[in-house]
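This document opens with one chain alone, in structure tokens, the form predicted alone.
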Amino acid sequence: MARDILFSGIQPSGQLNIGHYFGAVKNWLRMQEDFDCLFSLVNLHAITVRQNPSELRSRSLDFVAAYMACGIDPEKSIIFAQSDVPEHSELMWLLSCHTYMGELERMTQFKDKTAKNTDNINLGLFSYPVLMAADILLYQTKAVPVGADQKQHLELARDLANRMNNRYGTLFTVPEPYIPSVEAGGRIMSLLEPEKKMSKSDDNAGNYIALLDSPDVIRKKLKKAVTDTDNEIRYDRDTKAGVSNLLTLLSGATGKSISELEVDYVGKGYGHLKVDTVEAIVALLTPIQAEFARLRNDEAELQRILKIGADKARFQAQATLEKVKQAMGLL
């Protein structure tokens, strides 16, 4: 029997961090066993912000190597660059003609990004949720792993799928969100500002643990991680955001539940928690970093994998696009 299709992508910007591993990639590893998965390097989304071309190319290969080092298997899943599949852009235009201005004006991320890029408020920043919808709908995607901050965009994709299906007949599968729980590592927070999500675009490197950080760097960052003054180790996002974040990190790295960890640390101080979290994260990342170095050293092989992935993705994308064009009366 055919399996449901899953699509997910990450922009090649900033540095992949431990939050992305726990919140996205770790779930991908499980889901590639149960779904037909497409994992895309969404580099067309990245250029809504000005990029250095050579740095973007290099960072894109870094991300592909990191995906694979974490366990994404090109024999099980399709790994490709969004820009290698022109059907994404073509379907975006067709969907744009059925998207209302008011829907895009309500997008909170547009407001956030324009506030940060006041000298480059371009059309791409405004319309990229339509490209995101095209990314998803192009492959008849059933499941989309999304964080809470992307749920609004998935709702637009669902609305467009239903709108097009109602007008032209069944063209698209209506996608469903897959949102991991906070306790499962779905939302790793900043080390120094635990009220906000850990971000790969953060200007302060002390706020995140990059997948390629050395043990010494990880140790220094976690030593400075915010806790509180009562020295009680328990999970409470409202009153103990920093401690809860450390427990979430340790839970993700060890596989122990947070409730188990709370029992383990009865009577212990924050120093014990930080030391143990360092050791667990270093143990997790050491083999990933070694595999990354091996993969990244062979750019020709990475390019070959991307080419195979793009060919497979285009085969699926073309079938959807042709159906849409015929339904809309395009020659």
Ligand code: TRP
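Numbering follows the first chain given and starts at 1. Predicted, not measured: the structure shown is a model, and the values here were computed from it. Superpose the two forms; the largest set of C-alphas matching within 1.5 Å is the rigid core. Compared with the form predicted in complex with the ligand:
- After superposing the rigid core, the C-alpha of residue 105 moves by less than 2 Å between the two forms.
- Put the two forms on the same core and the Cα of residue 296 is off by less than 2 Å between the two forms.
- Core-aligned CA deviation for residue 208 between the two forms: 2 Å or greater.
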Contents of the next structure:
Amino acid sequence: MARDILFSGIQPSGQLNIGHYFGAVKNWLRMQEDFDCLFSLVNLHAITVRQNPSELRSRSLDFVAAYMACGIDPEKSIIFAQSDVPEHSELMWLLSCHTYMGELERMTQFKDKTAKNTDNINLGLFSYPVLMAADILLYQTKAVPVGADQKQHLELARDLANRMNNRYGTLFTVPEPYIPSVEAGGRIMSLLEPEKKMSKSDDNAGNYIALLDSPDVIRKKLKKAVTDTDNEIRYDRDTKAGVSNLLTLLSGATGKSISELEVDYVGKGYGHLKVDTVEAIVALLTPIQAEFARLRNDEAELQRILKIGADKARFQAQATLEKVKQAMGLL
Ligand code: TRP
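Having seen the form predicted alone, could you give me the form predicted in complex with the ligand?
Full assembly next; the chain just shown is listed first.
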């Protein structure tokens, strides 16, 4: 029985951190078992903002090595760079001719980004959601794991799929958002401002634990993590955001539930909780970091894996693109 296809696009930007690991990567490991997954490093999306070419290249390889070190397995899933599959750009044009200006003008991310990058409001930033729709529709994708910030873009992909299917006959599977069943409290917050999400693009590195932080750095960052003054280890996101975040981290790293941990820590202090959290995170990250170093050291091998991924992806992408071109009357 063929499995449903799942597509996830990953921007090679910012610093991979432990919030991303618990919030996304760990779910992908499970999805790998349930779907035929494509994990695409979306470097064509990344260039909608200015990039330093050598940094972009090197960061892209970092990301591939990091995801593989976390357990994304090229034997099970297709891992590839978006720029290696030219069908993405080609389908994008065909979709562009069916996308209304008004649909793109409404996109909240476009409005936010143009407000921030006033010196580089380029056409790519505007048409970015059409490229994202092409990414998804090329593979007859059924499931797309997306956060709240990408919901509107996925909605456009669905609208375009329906619009094209109605006009030309069935060409595309209509994709659906895939919301993994996260354990309660799986969301990791910033260490210094625990009311906001731990972000990979935070300017202050004290707010996150990077996947590649050394034990010493992890210890220092957690030491400074915000708690509160009532010295009670209890989970309550509203009134005890910092302590709750430490409990979530410890729970994620050890596999123990939050309520088990609350019992374990009755009568103990925050210092104790922090020391144990450091230890658990270091134990989690040490083997990942070792595997990352091994993979990242062999660029030829990484390139070989990406090439195999691109070949597999192209095979599927070409079939869809051919069908669309035929249906539209392109010779
Ligand atoms: N736009 C997504 C983001 O910024 C990345 C992305 C590109 C994507 N193409 C995609 C996500 C296709 C899911 C499916 O996070």
